[in-house]
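First, one chain by itself in C-alpha cells, the form predicted alone.
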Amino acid sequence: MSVTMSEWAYKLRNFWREFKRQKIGLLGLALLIILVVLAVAAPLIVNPDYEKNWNLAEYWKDNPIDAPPCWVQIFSSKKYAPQRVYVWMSNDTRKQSPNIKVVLVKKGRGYAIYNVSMHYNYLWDVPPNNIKLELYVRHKTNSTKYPVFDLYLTRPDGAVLKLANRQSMTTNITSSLSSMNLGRDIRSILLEFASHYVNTTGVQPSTIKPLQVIFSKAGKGMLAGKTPPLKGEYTFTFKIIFTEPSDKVVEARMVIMGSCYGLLGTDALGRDLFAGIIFGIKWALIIGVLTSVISVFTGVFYGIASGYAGGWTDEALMRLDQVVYSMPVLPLLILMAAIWRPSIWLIILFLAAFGWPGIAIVTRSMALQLKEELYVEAAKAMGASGWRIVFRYIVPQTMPYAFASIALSVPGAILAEAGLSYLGLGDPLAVTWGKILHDASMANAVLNNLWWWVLPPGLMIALVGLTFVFLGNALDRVLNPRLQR
C-alpha cells in the first residue's frame, strides 16, 4: 500500500508541476476557488431568508422597485437617496431609532392622544422612490370606538402640509407617500401647495410626483422637477386620538425606500439581485458539475464497455448510443417540464441522460485501440479476467480525457438550465441566473433600461462557462501527451 501512495503521490506532484505552467489553467483553477467559497459562504454575505421568500411579493414589499445599484453615482454628479429603515418598538429600548419619537402628550378619562415624529435629513440630489410610514397600535378588541388621526409634513423650508385626515379601522396605519389616500390625495394637496408659486391652471393632479415636489425647492419649476433639492430635515408627525384610555402606540416605522439599493439594484418586485446571484453561483455549480460528472462517466463506462466486448455486443451498444445521440434534446426537455413540475435534480438527470453518447463514442474508439496493447494481452495470458482487464489497464488510460471531458462539459449544462429557465421551464423555487433572465424578459427590462437587471446574471453564466473552459484547456493539454508542447 505505502508503494502505491507513493506512486499516486509521485504522480500529483508532476500533474502539479505540468499544470502550474499552464497559465490560463491557473486562472481558471483561481476563479473556481472564488466561485467555491462565495457559494459555500452565500448565507454569510446576504441574508439565507431571501432565498426561502424569493417568490414571496409580500416579503420584498419595504424595497424600492426597479432601483439601480447605488455605485452608478460614482458616474453620475448627482446623488442618490440610498435605503433606510427606521424602527421604533415600545417593549424593546435596543430597537428605538433616534429618528421616531412617540410621545404621550395627554391622557385622560376616555381618551389618549400620542404625537408620533419621524424625522428624516435628506442630503441627496435623487428623491427616494417612496416613502412608508407605518403605525401599528394595540386597540381594544370590543371597542367600536376607532382612533382618530392627523398627519402632517414639516419641510425644511418652514412649510407645513397637512397630508391626511381619518379614522383607522385597524391596528395598523400605513402611509405611502407615492400613492396615500388618506382623505384627500396626497397629489391634490401638493398641487394646492405649489399654486403659491406657480400657475397651476389646468395642471391635472395625476400628472404629479409627489416626491419630486416634497423634496423640491419651492419655485416656478417645483411640479416639473427643474428648482433644486430641498436639502435638509424632513419630519413627519402623527397626532393620533385614541377614544380608550388604554389604547397606545406600540410600533413605529419610516421605511426610505432608496432612489438606489445595494451592489446590483432591484427588479420588479424589490428584490435584491445581488442576493439572487449570489444564490445562483451555488446552482450553477450544482448543475454543471454534477450533470458532467454523471454523463461523463456513463459515457466512459458504456464506451468501453462496448469497445472491449466487440462483436454484435459493440454493434447493439452504438446503435443504441446513435439514437440517444439524434435525438432532439430541447423538445424533450420541454415535454418533460410540461409532463412533470420542473425540478432542479429532474432537470439534472435529464440532461445527464443525453449526454453522454458523445462521450462514449470517443471512448470507444479508446478502448479499441486499448485491448490490442501487449500488456494487455500479456494480461489475457496470464488468465486475467475481462473486469481486472478493464479497470486495471483501460480505464486508467481513459480518466485524463475524462476528466478534460467533465471541465468542457460543465459550461453547456449550466447554459441548458438557463435556457429552460429563461424559457419558463426551470424549478420555479430555485433561484437561478436563469430564472432571473427570464423575469426580466417579462418585464421588458432591457425595453426599459433596466440593464442592472440583465447584463450581472448573464455575465455570470458567461464567467462560470469561461472558468470551466480554462480549466479542461490546460486539463487537456497536461493530460493527453498529443498536446502536449
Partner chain sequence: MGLARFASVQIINALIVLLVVLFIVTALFTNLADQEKKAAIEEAVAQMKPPASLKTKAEIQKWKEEQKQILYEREGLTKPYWQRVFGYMVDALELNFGEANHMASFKTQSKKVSRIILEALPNTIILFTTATLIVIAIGIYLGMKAARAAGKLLDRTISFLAMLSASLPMWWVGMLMLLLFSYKLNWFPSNAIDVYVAIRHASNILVELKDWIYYMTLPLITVVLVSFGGFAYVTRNIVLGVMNEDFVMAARAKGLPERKVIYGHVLRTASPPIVTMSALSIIGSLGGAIITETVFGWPGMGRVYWVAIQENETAVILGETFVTVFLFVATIALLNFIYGLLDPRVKVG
Contents of the next structure:
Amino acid sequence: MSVTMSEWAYKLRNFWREFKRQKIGLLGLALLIILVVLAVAAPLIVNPDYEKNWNLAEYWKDNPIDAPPCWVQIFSSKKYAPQRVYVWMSNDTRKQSPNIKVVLVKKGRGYAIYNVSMHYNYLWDVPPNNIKLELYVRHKTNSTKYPVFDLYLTRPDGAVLKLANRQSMTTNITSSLSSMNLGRDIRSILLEFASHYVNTTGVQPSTIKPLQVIFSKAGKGMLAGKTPPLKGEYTFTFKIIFTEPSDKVVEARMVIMGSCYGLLGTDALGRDLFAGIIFGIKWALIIGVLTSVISVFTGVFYGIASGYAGGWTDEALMRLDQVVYSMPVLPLLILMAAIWRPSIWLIILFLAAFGWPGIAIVTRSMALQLKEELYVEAAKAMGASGWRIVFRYIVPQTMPYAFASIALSVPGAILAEAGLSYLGLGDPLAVTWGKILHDASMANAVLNNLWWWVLPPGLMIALVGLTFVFLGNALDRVLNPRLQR
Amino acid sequence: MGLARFASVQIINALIVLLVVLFIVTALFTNLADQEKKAAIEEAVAQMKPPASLKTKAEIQKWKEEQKQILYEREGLTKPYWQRVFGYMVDALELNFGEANHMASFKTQSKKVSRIILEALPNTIILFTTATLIVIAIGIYLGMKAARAAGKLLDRTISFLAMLSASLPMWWVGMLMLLLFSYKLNWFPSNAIDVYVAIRHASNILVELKDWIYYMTLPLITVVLVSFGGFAYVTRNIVLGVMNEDFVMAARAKGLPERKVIYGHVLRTASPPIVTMSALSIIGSLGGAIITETVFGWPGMGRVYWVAIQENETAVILGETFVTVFLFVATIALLNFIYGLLDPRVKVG
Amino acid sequence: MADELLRVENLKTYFYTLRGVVKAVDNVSFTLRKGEVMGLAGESGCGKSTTAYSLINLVPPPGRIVGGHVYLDGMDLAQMSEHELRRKVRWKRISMVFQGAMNALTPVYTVGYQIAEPMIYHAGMDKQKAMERVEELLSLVGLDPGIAKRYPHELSGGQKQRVVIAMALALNPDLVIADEPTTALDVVVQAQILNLLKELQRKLKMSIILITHDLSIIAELADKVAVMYAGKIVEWGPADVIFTEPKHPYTQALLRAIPRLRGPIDKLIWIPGTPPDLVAPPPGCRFYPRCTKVMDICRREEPPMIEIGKEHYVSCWLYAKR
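Mind giving me the form predicted together with its partner chain, seeing as the form predicted alone was just shown?
Whole complex next, starting from this chain.
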C-alpha cells in the first residue's frame, strides 16, 4: 500500500524493534560503526602524509624494511631493537639529541679537527634491521679542500673497529651499516675482526651479515650469529679534519632502523603497514557501498519497468538482462583495466554495470505480482497514471528486498576490486588492501614468510565483507519474513 | 512445451548472447589490434632497405610510404572499421585466432592461439570441475544435515562458514595456503606450472597422474575450502523451505520410510534450485579463476589470460575472451536445460 | 462397544511455542465403529485437524502428544514408536485425504507414481501391479486412468482432490480421515466430491472421520457428529439427533447461524465474542464467555461429559444432575 510520512516513522520504529532482536545484525551494525569511525578518524590515528607519500620510496627511507610488528616480542623470549632516530642540528639547540656530540678537538693554523660521536645504547637480543649514519657538512663552494674523515666503531667490549680511513668527504655522508663501503667493504673489516677469535679461512665476505656480527659477542660462531648478543654502549665516532676555515658540521643523524616496527610492521619499502590498513578502510567502504547502491537501484527500477510494462517491452528488456547476466564480469573487468587503467570511480561504475541483472529479475517478478493486486486496479480505475502507480504502490514494496540486497552485494564488490588491485590493475593512487597484497606478492612476501604483510589485508577484506553479510542477513530476516524459524 | 523445444530455446538464447558479447568485445578490440599491426608494420618498413636506384631522402621516404600502404592493404587495414570487426568475428567463430607474438602453448610450444587455448582449457576444467563436484557433494550432505537439525550447532556453524566464504578472497586464502603448506612446511609445490617439467620425467601414466595430483592438491583444497560453506548454506535454506511444505507431511502420512521422504521427496523437489545454485557456483569460481590460477601458477585459461594481458598479446586475449564467454553461456544453457529436466513445471505446461 | 474400530481416550496434544504452551487438544475422547462416518465439526483453530493428525502421530513440531490413548485393534497408537506406526498403521489402517488447498502432492512426481508409492514401498507390490491398481483407483474416483502420467500442476482443483482421495484408498484402509475435503473447491465440484465420498463409503465400507467447519457437509455424510470447541469436545452423538435436538449451547448456536434457503428470512444470528486463547484458557467451561445460558458454576469448574441419550454425550452444566 502507499505510505505517508507518519506511517514511515511508525514503520521505522517497528523495524528497529525487530532488528534489535537479531543478534547478528547488531554485531554487523557495531562493526560497521567501528569501521566508519576508523575511516573518518584516519587523519587522527595515522599521519595523513603517509597516504600522500605512499608510493614515494624516498619518503620511507628511514624505516626498516620487512620488519615485523613489535608485539611479536610478547611471544618470544628475545627483545627486538626499536626504531630510533637521533638528530643533531648545529643551528637549533632544541634539535640536538644528547646521543650525538659534536666536539672541537683541536684547532690550528689552517685546520680544525672535530669529533662527531654518536652513542647507541643497545639493550636487546635482535639487532636493528639497519643503522644509517648521516653527516651533513657546509663546504665552501668550488673549494677543492674537502674535509677528510675517519670513522670508528667502539663496542661495549672495548673493541674498536676502524670503518673508514682518511676518506675524502666530497659529498655528505649517508651510509648504512648493512652495505657500508667507505673506502673498504665493512664486511671485509668485520671478517678481519673476527679472525682474531675464529678461524676465518675460506669464509667469503659476502656471506657476512654486518649487523648480526657487530651486535654479537666475539667468540666461536660469531659469524653465524651463534654467540649471545653484546649489550651496552656502542659509539660511532667521525673524526673530521677541516682544512677550509669556513667549513663546519651542519647536521648529524643516526637512524636506528628497528628490528620491529609499529603495530603491523613494514613492507619492502619500509612503509608502515598499519597506516596502509587504516587508509584502506575508507576505500573498501566507498567501493562496496557505492557499487551496491548503484547496481541495486538500477536493477530495481529496471525490473519494475520491465515487469510493469509487460508485453514486448518486457521481453526485450529481459533479453538484454540475460545478455548482461551471462557476461563474465571479472575477465572483462581485468581486460578493461589492463587497457584503460581506470580510476577507482570508473571501476565502481563498471562493477555496478554488471551487478544489476540478478536484482532486476527478482524485482520484475515482484512487480508482475504486484500489478495484479486489487488496489492497483482500483488506482487505475481512479485515473492514476502509470508513474504514480509505480512510485506509490510498487516501489515501496520492493524497498525491503532492495535494502537487504544492497548489504549482501557489498562483499562481492569489495572482492572484485581487491582482486583487480591484487593483479596490479587498480587505481595506483588509492591505497587499497588489494594493492598492499599486490605489493606483497611482487616482493615475494609469501616466500619470505612475511606473514604480517600477507595476513592483515586479507583479514580486513574478510572483516568488512562479514560486516555487510551480517547486516544483510539480519535485514533479510526482518524485512522479508519467511516461516522458517 | 516438450523437451526438444525447450532445449532449442535454450540454445538459441545462448547463441544470441554469445554473438552480442562477441560483437562488443571485438569492436573494442579491433582498435587495439589495429594499432598493434600498424606499429609492427612501421617497424618492419623502417628496417627495409630501399632499392639502390633511389638516392634522395624524399624519394626514399616516398618509397617507404608506398611500402607501408602495400602492407596495410595486405593486412586489411584499409577496409572500413565495421568490416574489419565483422571479419574478426567470423574468424573467431571459425576458431581461427591467429598467432601469438611470444607466448607458446604448454605442451607443444605452438604459437597458434587456438593451440594455446586448447592446451590450457582442460587444466582449468579439471581443476574447477573437480572442485565443484567435491563442493556439491560436501555441500548437499552438510546442507541437508543442517536443515534437519535446524537451529543446532551444526546449522549455525554452516551459516557462519557461508558468511565467511562470501567475504574471503579465494586467492588470498591461496596465498596463505602457500605460505603455510608450501614454504613453511614444504609439503606441496609452490608453482604448479612446473608440472609440465615433472611429467616429462614420468615413467608411466600412473606416475604422471600422481604428479598432476601433487600439483593440483593445494589449489583444489583452496577452492573447495572457500566454496563449500556457501553451497551448504543455500542447500540448507532450500531444503528447509521444502521440508515445511505440505507434501512432505503427506509423504510421511503415507507411511513411507524416512529416507524416501528426505531423498525422494524433499531433495528431489529441492534439486532444481540446487542445480541453479551449482551453475552460479561454477560460474563464480570460473570467473575468479584468473586470479586463483595466477597465485598458484596453475597452467589453465586464467593464467594464460593474465600472461597475455601482461605481454599485450591481443590475439590471445581475444581468443580467450571468446572461449570464456562461450563456456559461460554454454554452462548457463546446459544448467537451464537440466533444471527443465528436473522440474516438470517448467517444461510441461 | 460392538465392532469398535477406534477408541480415543483423554487425548492431549500441546504445542510448545515461544508464547507459551498451546493446549490445542485437551482431553478429547470418542469412539468410532467399523464402517461409521463421524463428522468432527468446529470453528477454525478449535483443534479438529490437530486431533486428526494426532491419531497417527503426525503433529508437526513444536507440537506433540502429551497424554491419552488412541486404541486401534488393541494397539495404543499414542505410545507406539515412529517405526512401528509407519510399518503397521499409516496408510494401511488409517489414511488421510488432505485439504484441496494444501500441496499434498509432490510437484516433481507424476500423480500415478504418488498413488502407487505406498503400495510399492509399504506393501511391497511390484511396480507393474501397483500401476494397474492405480488405474483401478483412478476409475473408482471418476477420473480417466490416463491421468496417472500427469503432474499435479497440470490438474484442476477438483481433479487433484479426486487424486488425493484415490491415494488415500490405495491400501484399503479401515479408517480414512478427510480433512476439509471440499473447502477449497467451488460449489459444483464440492457436490461432486461429496457424492463421490458417499458412494465410496457405501461400496468399500470404510470408516471416515470427516473434519470440517461446514455443518451442511456433515449433515450429508455423517452417522455421528462430534462438536469441538477450544480443544475440547462439547457434544457428540448420532447425526440426526444432534441436528434435530442439539443440547449444547454452542451446538445450538452453530445450527442457528446457518442460513436457510427456504423458510422465512430472518436476521442471521451469530455467536458474539472470539474463541479463547489456548495458552491461557479461562477456568471452568471454555465456552462460558460466549454462552447465553451461562451459570455461576460454569465460570469455576469444567463440566464433565454427561450421557443424555443413547450414545449422545454433552459436556455442559445445564444437564448435570446435582
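Since the structure is predicted, the reported quantities are computational estimates derived from the model, not experimental observations. The term rigid core refers to the maximal set of C-alpha atoms that superpose within 1.5 Å between the two forms. Residue numbers count along the first chain shown, from 1.
Taking 2 Å as the criterion, Val103 counts as shifted between these two forms: its C-alpha moves by at least this amount when the rigid core is aligned. A displacement of less than 2 angstroms separates the C-alpha positions of Arg319 between these two forms, with the rigid core held in common.
In the core-superposed comparison between these two forms, Ser77 has its Cα shifted by less than 2 Å.
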